[in-house]
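Listed next as structure tokens is one chain, alone, in the form predicted alone.
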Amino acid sequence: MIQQEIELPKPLDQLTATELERKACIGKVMTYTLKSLTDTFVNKGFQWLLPVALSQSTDPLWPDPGASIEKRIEVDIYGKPVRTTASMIIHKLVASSTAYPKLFILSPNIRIEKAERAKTGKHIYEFTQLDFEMCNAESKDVFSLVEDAICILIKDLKREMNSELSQLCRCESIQVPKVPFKIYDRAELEAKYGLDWEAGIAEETTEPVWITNIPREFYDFEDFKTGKWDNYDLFLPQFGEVLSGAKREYEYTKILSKIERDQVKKDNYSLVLKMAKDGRLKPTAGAGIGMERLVGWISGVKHIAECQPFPRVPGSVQEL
């Protein structure tokens, strides 16, 4: 599959006053997005969090084959070493287990990506993510969630926003997806794509399409029997994976031994391991959406940092 040359972001004082509107257009399509989908779940029953810069424990990205990360910020503070947030998953665990059955947090996600992906269009060093859990749930629960929120959004959006999504050529393009979506399993894939997969279904799809069972980190349910992975993301056309969520795994022998089979460092997680092994981590399910890739889709942009108003684009560090 050849990759296109995309041309990277340009911030914002070097752009022209045509490409000023068009930077206008899709912060607006932004604003939308982030209404409807917090609407959406405040009117579902979600509390909203604030989000969390640093932390202790934070997302291991170990071993996801999917992650690229070059290097991880860790700092000291008051004489213990924190880490910038790569994302919530280990706070939305204890949250969800606790106090907050049913929880959502506008995120921010810093991830050092390794340069080689300035150019593909959909990775950026720092982003944020609309995340959630839910107590006592499945991933059939997920999926309904998501595909009501993302359905109501891209209904109003047409309804609402003609007249930017006319001015970024999408009026027509974008259509509201339909319902439920399609759900490949990542080992078909494999079977039909390679290794590659991931790149194939999102050249192949023309609306979002669900993949299960990717083998990830620990905190994603896993059945030790048949060996298959109770989790999932969303992938867009052109940009792939938008969202990356799991039914959780709760129960302490078995994160014990995949934080250990995984040479994950156990002492990040002592506090999920203590409530696992006390009955206090519920099971619970949820997922992260990539506001920048879902925005970048319904805008049209070449490449997501076009969706940031001060592009974060791997490989480069700007003024601002």
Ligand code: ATP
Second form
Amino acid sequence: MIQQEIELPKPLDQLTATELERKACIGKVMTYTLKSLTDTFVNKGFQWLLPVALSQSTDPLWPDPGASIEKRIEVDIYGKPVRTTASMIIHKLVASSTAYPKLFILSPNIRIEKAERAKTGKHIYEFTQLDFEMCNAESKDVFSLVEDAICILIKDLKREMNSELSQLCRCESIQVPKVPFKIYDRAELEAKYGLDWEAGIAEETTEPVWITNIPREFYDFEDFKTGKWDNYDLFLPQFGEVLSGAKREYEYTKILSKIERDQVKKDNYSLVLKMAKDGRLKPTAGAGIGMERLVGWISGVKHIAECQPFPRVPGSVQEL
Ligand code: ATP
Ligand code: ASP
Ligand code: MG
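Alternate state requested, the form predicted in complex with this ligand (shown: the form predicted alone):
Now the full complex is given, and it begins with the chain already shown.
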């Protein structure tokens, strides 16, 4: 990821009057974005779940070539170890296989990113995902749902938030995208741009694009015959990744073999393994949208912590 020379976002009490105005403006774009996306999901029949902060099982965030976690937070409560939520992926698999076939959560994620990520402009150590999952669904269902949600959002923003977008000088840059979004295979992008394909495609594309076939955590679907992964990221022009998701693994033997292959601690995933063994884990698909990244792109910020009332810049801790 390219390190830019950028000024790091300051806490609220240190902002000038002009900076406070800009902060308020981005806050309004965040409010409207949350309203539009949650309305779309509710209108499409999704149930809105509240998040959890502490669990025995959370996202291993491994293996992922981009992972940069400095520290994992684990504490004992009631005599048992719990971890702070890195993502609610495991909860989504269980919930969408049982009582909540179509669900979404505004889920706070804690990832203590290495301090060297302070100036990527794309990393904060606490952020919120709009995380969703659908039972008996496939990648194409996620693509059309997300494309629809983004087109509705941008159309509404251009109508209702015109003065905020113009204050942020984003009226021209933010346009309703053409659908369907183009789909690229990560292997092709690697052949074209080399290992820094993420920066390559983000710079070149003028429209949002899907990238598929990205090797990563055990819960994303991998075709053992072809070696291809049925997963995806959404990349925004001049910005980069804003969403990751996948069709999921649900068969016991595959999940077990991937957990063992990745040397992920099996004990942390015993519930999901047991459900899979009993045939109670269903084929689902879903994704998570990083809210600060999406609103950061819309607002044209240099650092996504500008979208947070209380910035969480890697490497620095404030009183609030
Ligand atoms: P990256 O490679 O950019 O560091 P990631 O692929 O490790 O991110 P995921 O595990 O896919 O991140 O997380 C799902 C989504 O959550 C991402 O697509 C992004 O929008 C958001 N996200 C992930 N990490 C961060 C972070 N440190 N700060 C802000 N948003 C994040
Ligand atoms: N939210 C992502 C997903 O649905 C998981 C993650 O946060 O990495 O796949
Ligand atoms: Mg990702």
